[in-house]
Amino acid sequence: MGLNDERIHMSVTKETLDQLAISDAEYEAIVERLGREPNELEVGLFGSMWSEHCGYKHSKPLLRLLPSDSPRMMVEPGAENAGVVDIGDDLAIVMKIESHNHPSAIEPYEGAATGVGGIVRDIFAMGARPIALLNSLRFGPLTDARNRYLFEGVVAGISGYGNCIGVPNVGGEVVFSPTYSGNPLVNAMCVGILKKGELVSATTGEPGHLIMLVGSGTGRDGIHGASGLASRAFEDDRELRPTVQVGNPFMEKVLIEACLEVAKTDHFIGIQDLGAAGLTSASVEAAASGNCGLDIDVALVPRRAEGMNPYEVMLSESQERMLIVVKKGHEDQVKAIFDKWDLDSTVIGTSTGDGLARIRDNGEVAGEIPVTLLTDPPLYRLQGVKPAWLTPLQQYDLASVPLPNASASEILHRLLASPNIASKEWVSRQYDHQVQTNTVVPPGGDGAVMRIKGTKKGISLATDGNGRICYLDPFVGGMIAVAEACRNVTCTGAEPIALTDCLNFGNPEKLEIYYQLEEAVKGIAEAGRALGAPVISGNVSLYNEAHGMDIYPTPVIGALGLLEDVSRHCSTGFLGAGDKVVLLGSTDLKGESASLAGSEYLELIHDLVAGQPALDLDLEVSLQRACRRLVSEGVAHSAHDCSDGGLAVTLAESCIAGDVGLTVNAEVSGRWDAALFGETQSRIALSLSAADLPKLERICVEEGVPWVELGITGGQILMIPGLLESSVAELRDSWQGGLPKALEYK
């Protein structure tokens, strides 16, 4: 039976339920489980905790499919703020990626900045020092003024916050497509390091401990951020501006140091950051972890806005706030630490043994709900439906695509200048990637490499995803996102040991969108298992649509690779003249039309997104294993993943990075455009000395990896006789000038 207006008005308005994205059926379930009508505050608590952002209603059943078994894993995925993996030497890496898409669409600077702040708090809440930031960004075409405004604002927000807190931004990706117009994707990833014995949990522990709030005062910013903004689509951003938080990176920097100092004492039980749903989710999730209840008095919460009621205090998403569960009798010692750092800290309640989330206002009970009800939202396992339009796209006859009138050289320059492929130096130079002095390989390559001080070890980090490929086949696209992220760190010489994912999709209540989500998760799971890289953390961002158009299904994968000896690493640039260049993963340069599926070339030159993407997982696993051996055994001088733009772009980028030319002697057959610009997976362009070719052949035979010799480095020209010839300087001009030129569009 549906919910009628008369019943709603007994306790809460229909407008409030809509703001909280609570359906009629969900409200009925709340009443039934609670055994009574909830008041407005209690409905707000349910709306936050049962939101898609906090409750994962449509995604949790699917996320259970992801691989999460590894002897390196130290916490179960989802059990804490971030994932943790053992890297040896009594050290562990903590990492997670999260989205701040909708806030960034409304207020790009603050949306992106607070996205960085939130993911950093997830890391140091676990006792880890943040050592690296990465991001994965999607925008509409820069020919549109609004998209340029969003792009420039987001980059400024990321740099403004990250640079202030002293955490290097070492990598990421930026992609442009009409599907993201009005709904940019802003995914922020943070990596931290800790000693294994210093891992901190987000828990209240047993009853009787004190709940302390630390950091910024609580204001009205961010109310309904988790429920109203991240759990439904929006059409008009004006009504949602109050849901966007405002950040203070200088306070965050102090919070990092103060919380890490507290984490090294014996005065506390748990630490939790106040992110989505603010004080509600932080306190309730900590209580649930400790199998406790909680008793909080909102009158004790420091405010920076007058006249706030309990509903507003509990749902505020004001930034730079942390919840510290303090051992009873140790509050003075903890407060003294925060006082030293000039941070406000206030005890606002206690953990209890009755299992209730009890919210008071000046001592009077304003709301009371069992914690287990708040943390047990309804879960929806739908039967996805493959879109009717998808099969014709997959079966499109790519052989019918005509060869271009332009020359291969002209097309290469157009691809290099395309904002999707062009140098992102305009972005990365705004980020400080050298702070903390751990960066060995900076942004701009396949993966960033960082040293682990005090050891010989290093880590490699990358983010990757391809919405266009997932649009054509979400299952294969999910696999390719994992394969490419892992291939990126493999090209540096690192072994992929863990993944974090951010699943950006449209409205999951649409069965065609649910199909995309389910298939992509299955693809991620299959590739993660094959490559031995578990998904240790992540985030789901749904309802990404604007003006009635869903975004491309865009799973973004963050990969962590481990180098046992950081001095044995590779970068993308050719090292000098006289090296042999080989292509791992293929025995020839035969161009087949199938390789054009979902390629940058096909869309840029032919204005077409079609075809059936493909990935041979067995070959991918063997290829990456061979590449890592070639790097670790000192054979490889450079290694570069062959992906966007195909082989010609890959070789051009290696020439540019090394400032040296290449003459390709291998014969090109079949379709020359497919041979040069097709995006066949599982290929790596690698350079080495001629004397080491027998070693390469031995390793490739042992790993079952095909390869073909391409040519030799030297001079200042990239040449494929009869097809392509361009100076390295001209290639660099196109590649470096593409993004600045696009931003000058009027």
The other form holds:
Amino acid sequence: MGLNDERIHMSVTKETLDQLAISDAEYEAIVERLGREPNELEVGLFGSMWSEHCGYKHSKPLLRLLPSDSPRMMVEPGAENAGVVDIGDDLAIVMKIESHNHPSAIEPYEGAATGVGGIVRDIFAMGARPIALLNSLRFGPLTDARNRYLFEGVVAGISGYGNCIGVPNVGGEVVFSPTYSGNPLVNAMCVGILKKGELVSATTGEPGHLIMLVGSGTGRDGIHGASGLASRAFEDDRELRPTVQVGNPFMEKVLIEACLEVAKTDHFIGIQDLGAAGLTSASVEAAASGNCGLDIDVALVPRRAEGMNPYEVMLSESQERMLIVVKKGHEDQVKAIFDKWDLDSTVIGTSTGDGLARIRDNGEVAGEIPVTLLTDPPLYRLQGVKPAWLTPLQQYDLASVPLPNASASEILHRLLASPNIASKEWVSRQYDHQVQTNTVVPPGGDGAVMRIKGTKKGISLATDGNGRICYLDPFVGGMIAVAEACRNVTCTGAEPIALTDCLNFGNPEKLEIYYQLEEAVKGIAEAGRALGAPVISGNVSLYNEAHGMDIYPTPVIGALGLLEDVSRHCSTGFLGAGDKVVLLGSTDLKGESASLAGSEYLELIHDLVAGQPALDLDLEVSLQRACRRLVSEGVAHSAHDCSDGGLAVTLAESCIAGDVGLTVNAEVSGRWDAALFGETQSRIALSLSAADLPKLERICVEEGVPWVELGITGGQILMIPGLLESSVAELRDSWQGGLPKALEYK
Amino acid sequence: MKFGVVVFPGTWSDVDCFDVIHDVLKEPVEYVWHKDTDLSAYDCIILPGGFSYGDYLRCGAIARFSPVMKSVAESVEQGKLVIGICNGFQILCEAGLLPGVLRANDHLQFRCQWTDLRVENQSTPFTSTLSEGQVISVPISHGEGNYFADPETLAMLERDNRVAFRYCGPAGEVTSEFNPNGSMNNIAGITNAQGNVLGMMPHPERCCDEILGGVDGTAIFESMARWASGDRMQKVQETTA
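Structure of the form predicted in complex with its partner chain, please, following the form predicted alone?
Then the entire complex follows, led off by the chain already shown.
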């Protein structure tokens, strides 16, 4: 049977196009390029592959701006499921971050759980064993019951899925802001490790190989997830519940083991996970990568729902499925491995030489499209427009902000207890962060540190991204997201060697949002280049809006740092009494109102989001280099970057983590609120023994980094004479109690 | 003297346990697939942590039917040492090799954190290199570690000195404040009547290296190795006499 089949001429309804988020212009382009009207199945394939989620229509031209030149990089960004960097010792690290924002807004537990499942499959599809998870989360304020429901559900979903698959969850962030009410951000990052020779590609290879589907049965869950849910604006999310998938972490765990077992054999050509747009994107992308066509029969696909038509089978986003391209004649050996793990494995088709994606239903051709048409969506390069409201916000006269009535101590406690700064132990203790026995520095500091068994090496991992700063200046915000993520791993002593980015933005069809996206990407690119960290992988999540309001532009950066000697690392807590504490980098202790721009203090105390954020990239680069030397040369006892809440919060956190006080003897002048709580970039508070001050001086001079002595550790009080005095126990109470209190846990 | 680490579908502490025996104790160790039934090569058998069969239905309820479990029961009868850690403890309870059950934590959340444990019985093959009343730090990582038994069983466990570890404070204080999951009598681990089976919720394999924050777990595996390679037959005769 060919395309003369009567059913092929079924008219494609407007409703179908809407569900797929295909515009009229795009439909016309499809007809023109295909030379005929597509049938419903074919429109479904186009809708998936041309969706924003799979096709990167609005972002691809911008993503080319990101730095991708590093001798460590082993694959081109976007060419495979995740990025890969060489770390020496014949090992490579694979990593990627991905969003699951829209599903989590609708069904927080399953949305977050399947977000974890999806990113983990991207990693082991490359033959890498997943060794770490991180999560970057954003929610609306916890004063709202719906936000509490979303927050608790997302954390439970990550916990439920991640713990079951035995991959430690070592870090990330949680931030609360009204901008995320109704549209939380759930970005999951996974890191894997492999021997360099065992890298697996997501390709069909040459024509004639077998396409095998393994893992879970295919059901009706998640249809239109990629196209509908993640690729357009929607009015009422609650209607879209059926498009959220349901996860089975046990199946995932078994799939990891079985696929990694297959990956060590030579019975296969490629491995590809089924993620957004399910079988459609998995098979088409693998075929495109091999310059092949494909011929699959949906009747062969194991189902878990009855009466599914080809359209539903091809678009289903049922979880825990993988595509294995098996060498012809080796299918029995591969099947034996999956049988051992009690997993279904079914050959559903072959790679072909004609370049066509041919979908059959019980032998009859149900759709047939050139693969290259599907993987070549229209790209939109718009001309962004700086929002009219932005300049007045940036030029806001911060000097007009009155000094607060409350004391510095009271404000410090309020900041420590605010959910954005407070301890996230309520979250991290629900995640297994130790399994695999590599976690050297657990969640809660700047960056997690993990050892690499069998070597002296370690890696450090962190995520960062400040939506409020990006809102005030998306270019500077993009730079700061990179600088902070790198600074976090630097504080452990690790050198940032690679980044992964998740670009969470509003509706890119609005030119003001496109401006934010473009500027942020440029900022990421500039900082990544300056800090020598290429962006090796990433994901774009657009149309993040609720009730007609776009979210803050929120690029989230995941950073990978390398420690040549894992025994030489630092964490954030002071080590004991009698150590000197110094501030490196931007060392001016005279409070200037400009430093309040976009600060947590300004929003929490003055209910104001305004000002012009700034970053001196040259200083940042020198600062990070100096800090790494101070750690690796054994000078630093602790290192903690100054970020949310400013210097006072940084020092308080180091006191709490080290359970020791600090007396500051440096002179603090100017606006005390700006000096203590301003968020000037490029600062690291570091402790060391007094005897090592000459070494510190030498390294800082060599690297061209200013430093100033702040004080000396000891006792059980954080004291800044004349300004602030609080016991470490009280600081800890505020910091540890903040989140449970916000959740009304007693 | 050889250790066997049993692997069920969904087990994830298998590698961690294997590495401790191999790298820290430097003793012979092999993985045992759950469909295998020949355990004759092993003197010490480890049922590691994880989510066997996803812990669907009930923790350990499906794994207890794996073919290997019949052989584990036979090994227990032969006097071999069996330690069940976390999910392994749950499986041993489901299999009837230890009394009681592990219920959901009383706060209904998963918990991964360091806990202090008081050594309650130094005379087991698993604790011989520890001392009674000693406080050791061992991490937990579970959602269902809330030990429960009927009053008679609980009284019997206490009377027969079968509570191996209790959750406690840094100074050994056994109070509800330091109980991370609501377990009865702060129980963290128990032994069978013969003393050759230990089930414990905390993960000793996670604290056998200073760089991971502690080494208190090593003593448990060392005790097993010492017992198994040394006066095992004598002990069996003593305990079964």
